[in-house]
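Starting off, we have a lone chain in the form predicted on its own, written out as C-alpha cells.
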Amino acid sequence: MKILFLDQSGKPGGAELCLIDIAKPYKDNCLVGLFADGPFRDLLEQNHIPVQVLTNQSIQVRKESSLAQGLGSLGQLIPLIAKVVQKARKFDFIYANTQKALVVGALASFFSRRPLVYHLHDILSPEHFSQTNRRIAVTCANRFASLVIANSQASQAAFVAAGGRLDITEVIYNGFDPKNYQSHESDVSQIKQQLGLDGQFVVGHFSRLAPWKGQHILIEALVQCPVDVTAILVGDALFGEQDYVQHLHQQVTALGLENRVKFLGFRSDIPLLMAACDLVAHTSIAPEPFGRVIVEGMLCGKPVVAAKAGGAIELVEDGVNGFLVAPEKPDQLAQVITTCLQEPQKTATIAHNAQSTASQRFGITAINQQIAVQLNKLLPS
C-alpha cells in the first residue's frame, strides 16, 4: 500500500504528531508532502519517514478567512496542486491530514484519479472556523473523499452537522505508543529539582499558549488553591498569539502568583514533565476535537482534569479515570485540584485506572490496524 500524505504545517501540532504514528508502518512506501518547512520535517526525518517540502510559499488562508480571501489564494495553489498531481500518480492514495491539505488533495485526487482520504482532526464549528472554511471543507470532502476519518465522535457530529456525509465517515481515535510515556523515578526527581518543584503539588498544562486553550482559567483557579499548589505551563504561542502570552504574564503578576506559575515554553521532554506533575489540567474553553494531552497524561499514570466538552467527554469518565469540569469555571477546577491534593489515595486509584484504560483504548498498534482495514476497503479488488 503506497500513500502520499499531505500536511499544511511545518510545525508539529497534534495532527502532525498523529501523522507520524500513522505513517510509520508505511515508511518504505510513502511520502509526506508538506506545504511549509519547519521542525515537523525534522521530526519526520528522525523517524525515517520520507518527507518533501512541496512549496515555500505560505498559503494565505486562515480558519477565519472569508470567501474573497479563499478565492484569492487559488492562484498560488495551482502550482502546488500540479506538483501533487504528478506525485500522486505513483501512489495508491492521497491522505490529507489537515484542511488546506484537503483542498489541495481534493483537486489532485480528481486529476490524478487516486482515492482521497481525509483525516479530520478538527471540530468544524463556528468557534473554530468561519462559515466559508466550513463550507469549503465539507464540499471538498463530500465531493472528492472516499473516506473521512474523524478523530472523535464529536468531530464526526460537527462534520455531519455542517453538511458532511455520514456514510463516508469512520471514527478512529488517535493512537499512542505507551512505551513512550514511561519515565525513570531518578529522572523525574532530577527534573523536579532543576525546576524548583520539590515539595510542591504540581499542576501541569501542556499545549500552545492560545486563548481557546484556556491557560488563564488555570491561573485564575490557582488563587483559590492552597499555597503549595504550583502550575507549569508547557508551550508557547504558535500562530501569532503573542498578545495572549503577554496577557498571561500580566495576569500572573496582578494576582501575585509569580512564585507559583512557571512558563517553560516549548519542550521536547513532555512525558518526563508530565511524570513530574501531580495533576494534568486541560482547560480549553471551546470544544476540543480529541484532546491528545488528556491521553498523554493518562499514559504517564497521572490524574487528568479536563473541560467537559467535545472529544474530552469520550476520553474521561468523571471520578473513574479522571475528572471533568465545566469549561471556563475556575472555581470547579480549583475544587478538583484541592481534592487531588487532599485525597491522594483516591487520586492514585483514578490515575491507575486512567493509565490502564488509555493503554487499552488508544494503543497505536490497534489504532493503525483500524486505519489499515478502512484503507484496504478502498483498494481495487
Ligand code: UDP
Contents of the next structure:
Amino acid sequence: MKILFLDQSGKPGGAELCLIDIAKPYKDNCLVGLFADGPFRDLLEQNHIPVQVLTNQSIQVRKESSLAQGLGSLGQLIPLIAKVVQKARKFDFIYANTQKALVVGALASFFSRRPLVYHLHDILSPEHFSQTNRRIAVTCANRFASLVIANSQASQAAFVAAGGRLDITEVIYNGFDPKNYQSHESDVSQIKQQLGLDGQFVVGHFSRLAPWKGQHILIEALVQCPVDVTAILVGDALFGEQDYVQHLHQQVTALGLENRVKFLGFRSDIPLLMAACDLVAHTSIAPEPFGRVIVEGMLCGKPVVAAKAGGAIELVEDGVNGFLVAPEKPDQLAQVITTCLQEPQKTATIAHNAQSTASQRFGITAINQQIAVQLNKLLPS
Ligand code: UDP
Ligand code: GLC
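Return the form predicted together with the ligand of this protein as a structure block, the form predicted on its own having already been given.
Expanding to the full complex; the earlier chain stays at the top.
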C-alpha cells in the first residue's frame, strides 16, 4: 500500500506526532508532504520516514477565517495542488492529516483519481472553528473523502453535527508504544534534581501554551493547594500565542507563585518528565478532541486528572483509572491534587489501573492494524 500523507504543519503538535506512528509501517512506500518546514520534518527524518516540504508559502487561513479570506487563499493553493496531483499519481491514497491538507488533498484526489482519507484530529465545533472553516472541512470531506478517521467519538459527533457524513467515518484512537513510556529510576532522580523538584509534590502539565489548553486554570488551582505542590508547565506556544505566554507569566507573579511554577518550554523527553511527576494534569477549557497527554500520563504509570469534556471522557473513568473535573473549575482541580497528595495508596492503585488499561486500549500495533483494515477496504479488489 503506497500512501501520500499530507500535513500543513512544520511543527510537532499532537496530530503530527500521531502521524509519525501511522506512517512508520509504510516508510518504504510513503511520502509525507508538508506545507511548511520545521522541526516536524526533522522528526520524520529521524524516524526514516520520507518527507518533502511541498511549499514555502504560508497558507493564510486561520481557525477563525471568514469566507472571503478562505476564498482569497484558494488562489495561493493552486501551485501546491498541482504539485500534489503530480506526486499522488505514484501512490494508492492521499491521506490528509490536517484541515488545510484536507482542502488541498480533496482537489488533488479529484484530479489524480486517488481515494482520499481524512484523519480528523479536531472537534469541528464553534468553540474551535469559524462557521466558514467548519463548512469548508465538512464539504471537502463529504464530497471527496472515501474515509474519515475520527480520533474520538467526540470528534466524530462534532463532525456529524456540523453536517458531516456518518457513513464514511470510523473512530480510531491514537496509538502508542508502551515501551516508550518506561523510564529508569536513576534517570528520574537525576532529572528531578536538575529541575529542583526534590521533596515536592509535582503536578505536570504537558501541552503547547495556548488559551484553550488552560494552563491558567492549573496556576489558579495551585493557590488552593498545600505549599509543597509545584507545577511544571511543559510546552511552548507553537502557533503564535505569545500574549497568552505573557499572561501566564504575569499570573504567576501576581499570585506570588514564582517558586512553585516552572516553565520548561518545548521538550522531547516527555516520558522522563512525566515520570518525575506525581500527577499529570490536563486542563483544556474547550473540549479536547483526543488528548495524547492523558494517555501518555497513564502509560507512564502516573495518576491523571483531566477536564471532563470531549475525547477525555472516553479515555478516563473517574475514580477508576484517573480523575475528571469540570473544565474551568480550579477549585475542583485543587481538590483532586490535594486528595492525590494525601492519599498516595489509593492514587497509586488508580494509576496502576490506568497503565494497564491504556496499554491494552491504545497499543500502536493494534491501532495501526485498525487503520490498515480500513485502508484495505478502499483498494480495488
Ligand atoms: N509534547 C511534546 N513536548 C512538549 C509538550 C508536548 O512533545 O513540550 C507532546 C505531548 O507529549 C503530546 C503532544 O505533544 O504527545 C500533544 O498532543 P495532545 O494530543 O495532548 O494535544 P495537541 O497539542 O495535539 O492539541
Ligand atoms: C489534535 C488534538 C488533540 C489530539 C491530537 C491527536 O492535535 O488537539 O486532542 O490528541 O490531535 O489526534
